[in-house]
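One chain comes next, on its own, written as structure tokens: the form predicted on its own.
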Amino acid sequence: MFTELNSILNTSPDSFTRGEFILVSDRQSDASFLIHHFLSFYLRARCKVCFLGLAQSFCHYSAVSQRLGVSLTQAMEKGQLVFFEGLKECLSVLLPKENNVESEAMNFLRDPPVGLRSLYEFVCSSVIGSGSMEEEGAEQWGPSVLLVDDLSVLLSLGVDVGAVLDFSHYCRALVCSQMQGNMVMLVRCNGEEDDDDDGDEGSEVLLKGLTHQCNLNLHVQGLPTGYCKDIHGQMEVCWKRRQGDAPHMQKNLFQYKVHDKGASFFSRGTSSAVL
């Protein structure tokens, strides 16, 4: 967890913002270092977590979330994290093995006309789940949390980026506005912003899609000078909000350096290497 990170977003495990779906984006840039911050964020702040990890490991996530102060493991033995490991599933499907049971959420590898329905039921089973009353003796946890690493996947593997958006949107609904918890979604564009690539064409279409959904927005992207040693990149924050019956967007620009146990966050041209 990033304690600078927290001032800036004016948050903080003990005091957060429930029903808000927060969108971390980046573009030739790295900004799985957000996730990792919200991960272990919500888990301090003793929320009942869902994780969808379609890019990485649970040995990945576990050995960043240990860094950080937290273990998933434990997280995972307690009940308060279910963690889906999208890897590990999609080889279940693609090569499946005597005595394996295949994913059921996963099932669009297969099967690709029936979409991400049986994804979006795994995520309803372990939110509402984590809403019902606790066994006598049992913790109790705080506002479910949805998150996901990273959506950009599912276009990888075949899925429509209107599938993608529908699933996106359901989540919201589901997670954000009936059970007012909180929803963290990460998204990859690698073209350039003005990039008329055909290729990339769906990542910017689903950039574009779930920004118009998402409360807040934060987006990662190299410095435009390029490499600095010091200076690992920069990071909108942009906040949406109503003023009256207007939608009201308020924007900051931060720079970033990255730390093997955290991030340090700074206006831009502050930085102690360009002082």
Second form
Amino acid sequence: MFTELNSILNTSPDSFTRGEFILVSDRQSDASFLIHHFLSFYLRARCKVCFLGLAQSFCHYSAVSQRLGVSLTQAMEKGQLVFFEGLKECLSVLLPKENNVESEAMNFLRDPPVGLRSLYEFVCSSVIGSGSMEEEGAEQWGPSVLLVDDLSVLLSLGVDVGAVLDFSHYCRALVCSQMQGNMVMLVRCNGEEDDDDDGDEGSEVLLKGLTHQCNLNLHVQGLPTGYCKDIHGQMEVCWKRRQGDAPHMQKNLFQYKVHDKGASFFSRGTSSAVL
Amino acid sequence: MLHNIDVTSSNMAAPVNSVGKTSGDRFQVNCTSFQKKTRSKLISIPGTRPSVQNGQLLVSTGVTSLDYLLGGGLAVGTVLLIEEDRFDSYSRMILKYFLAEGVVCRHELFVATAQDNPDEILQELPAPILDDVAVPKPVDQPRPTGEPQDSLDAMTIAWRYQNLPKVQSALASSSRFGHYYDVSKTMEAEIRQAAKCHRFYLPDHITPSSAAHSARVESYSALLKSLQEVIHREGFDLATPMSKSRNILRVGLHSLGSALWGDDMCCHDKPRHGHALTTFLYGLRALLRSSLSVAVVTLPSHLIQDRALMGNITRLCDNAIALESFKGSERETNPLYKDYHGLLFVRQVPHLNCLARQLPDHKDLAFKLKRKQFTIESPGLRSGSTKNKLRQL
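Mind sharing the form predicted in complex with its partner chain? What's above is the form predicted on its own.
In what comes next, the whole complex appears, and the chain from above leads the way.
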């Protein structure tokens, strides 16, 4: 959990807006450090978290979370965290063995046109899951949260953009509207914004579609002036709120630097390397 | 000599990590290469060392300057992507360095090619420069220290070490991390044959007629399957108990994505199997994270028209560099580059088990293949010419 980011977003583990869809996006940069922030944030807020870790192995997330002060294994044991490790599940589909059961959620690997329905059903079962059952000594957790790292991996694996947009819409309807929980998704883009290249059409369409749906967008980019070792990039925070009848959009730009145990954010030009 | 395989964030970085990992309350998840091995006997694998930054297990790529760029070495369980130069000369050279380093460190090799037979690559491996003499020298009688130095062997400064016996065996230096190679000579057959090598030559596995009509690219699935079989059979899987000594598997995949693999990514603007290679790389990452192996993949990126696809491929590999050689281009005669053979671009550095990446100091790098060294440096900042450059500013 990055304390500076909490003050920028005006949230804390004790009080945060519910029913929000937070989109973390990046362009030619890496915004996955924000996913680690949100993971530790919601675990500290005692929410029931469903994490689709598609990009990296469980040990990576676990190691980083430990540095940020939460233990994923303990959260899993207590039933607070449902962790879906994409890398582990994919092997059962890509290299099927006779006696091994194929992972249902990743069956789009075998046949991409089939879409992400099974993955959505997995999310459904973990988010709704044991919410209605009262187990002996089970702790009551807060609102459900869905975190996805990241959606662009699904595009790389051959899933259609429309299917990914449908999946995010279904998840949003379930998690944000129905369960009044929060959802955080990471989308990564490659090309320049003004490029008319239809090569990256898929992820541009996905980014535009999700930016339209989200309540809060954290867009991470490299510095427009070039590479700098002390400032890792800039982050644009964009809120979409409804004030009265008119939608209201508020944007703020920050620069950031990622450390070993967190990230620091500062206004443009006020980095400690410069001042 | 270090004795633990501390493949995750080590004690120095995260003081609380040992708390959650005692055998009593450790959650039974399938380990990846980065899981700290608490129950096993602590053994060390030759040719590896833990990273200074985050304790990950590193192996040398065979090129010391490339090791430095990658943050000390190649982390076990990761993939290094090399975008080939136009004639595949220097990328092939780095692949050979990587495999030769595996031979010297007694690691096992897995070589997969579609074009040349893997044996051809193995026969071209450069000869290691070993500072120990292969033939045992007789131990000289101790020389009095005051004697005038008339023989070239006598040490003038470190004279106290004059009488120590000379080391005998040629490969005893495998305990060192990173070796140097002489590219004008090829590795001797007996050194090479001492290493265990698994080969995957695509024409042996796929008949051309079946591949042409299939909806998917079968070659990548066959390669992934073969790799998994080798990992499982030879015991590189992290799930197998640590009863015997562990070793590292070095995987070299040559020219993936080229048309010879059955992939049309390099042939069309809108390839039909656009996702075959990315799916393969995802499966490769899954295999490597759960085993003691490390992979180097070369890719003819200059043939791929779709830049976005290249971005996806890069993101699915942990380390990525691109080579651009000056051969045949107008830069060959440019005086700025006269000392170099080409440019090297660092496309991606990994950040595994930690938030921050180790970014390189400079992004403009050039390389030169000398007989005994492959150097990578920033062209404007060579130590001798720094003063001149500063004066010009």
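Note that the structure is predicted; figures quoted are calculated from it, not measured. Residue numbers count along the first chain shown, from 1. In this text, the rigid core denotes the largest set of C-alpha atoms whose superposition between the two forms falls within 1.5 Å.
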Answer yes if the Cα of Pro113 shifts by 2 angstroms or more between these two forms on a rigid-core superposition, and no otherwise.
yes
